[in-house]
Amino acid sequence: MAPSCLAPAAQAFDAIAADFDSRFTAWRSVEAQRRAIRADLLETYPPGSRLIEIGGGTGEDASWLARQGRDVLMTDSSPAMVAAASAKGVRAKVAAAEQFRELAKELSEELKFDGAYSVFAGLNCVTDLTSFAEDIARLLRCGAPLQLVMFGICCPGEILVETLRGRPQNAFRRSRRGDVPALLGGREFTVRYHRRRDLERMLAPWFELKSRRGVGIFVPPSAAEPWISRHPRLLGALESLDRLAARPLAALGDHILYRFERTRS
């Protein structure tokens, strides 16, 4: 696909795909948050599950889940991300969440999937998830879990770090409604900090919210990097606190893992 035909977020992630793993995946705060998410994915999807991933990036989770005996089809709107995932042996397709109708048609002959997931806020790049909900629902069997890891909207760790760094404009950006400008790889795009109620409304009637847990409540957000990666013992202690706080303090996570379930609609 010609770069100019891509949505702004896909262009931004295309621009950083080659450096993505060394720049973000290696950070210890990201590793700690990913560990919590993976534990949840493993618990939710038993071995042999057929899964579809949305916004899978360089395929880190898809290849890890495949090694744990899950069968994953990864999707992403950035062709360069999909190329990086394919190079790791992941079955991956270029598909923007807003254009899942075409994918649903393409896969209509296949067995329905046992679940779907999206890790680290790819769906925060989508303003309106209504059509995505209907399209992904067609690919999932009734009762299938849909696990979405989205940005939290009140992250005390980020407020603290950004205030200490003298960047007050970033400290409260998540409380803004509407599309919020973002910059990555020198490209501008927008991010939407979806509220829980808005997610429930956009995903109904295809999905029902069953639970949510905070990820990165005490473990700080990436704004604390690279500092926090140099303090692994502190990070280990914060990770233990996160496990205790995941349910009661879910709303304060850097990310929130929402567990929806496919309804009979």
Ligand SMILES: C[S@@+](CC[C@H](N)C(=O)[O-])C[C@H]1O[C@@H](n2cnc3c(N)ncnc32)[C@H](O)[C@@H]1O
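Based on the form predicted in complex with the ligand presented above, generate the structure block for the form predicted alone.
No partners, no molecules, just the chain.
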């Protein structure tokens, strides 16, 4: 697909695909948040589960889950990200909005998945998730979990870090409604900080919210890098606090892990 045909967010992630792993994977704050998310994925999906990942990037989580005995099909709107994932042996497909609709129609005639997931806010790049909900519902059996890791809308850690760094314009950006400008790899796109009620509305009637957990309540966001990576003992203590606060303080997470369930509708 020609770059000019890609959505702005896909163009941005295309631009950083080659450096994505070296830029983010080594950060200890990202590792800590990823551990929490992966623990929940393993708990939700037993070995042998057939899963589909939305916005899988370079395939780090899909390849890890495959090594844990899960069968994963990864999708992403960025061709460069899919190429990077494929190079790791991940079964991956390019699937922007219209392509995902066609893929859902195609796959729904062949099989039903045991679950679906999207991690690290890939779906915050989508303004309206109604079409996505209808499409992914085609692929999931009744009762199947759908786990979405989205940006939280009130992250004290980000407010603190951005204020201390003299970037007050970023400190409260998550409280803004509507599409919010973002910049990555020199490319402009927008993100939407979805509220819980908005997610429930957009995913109904195909999915029902069952639970949510905060990820990165005390563990700081990536804005605190590389400083926090130089303090592993402090980060370990914050990670322990996160495990205790994941449910009662879910709304304060850098990310929030929502667990929906496929309904009969």
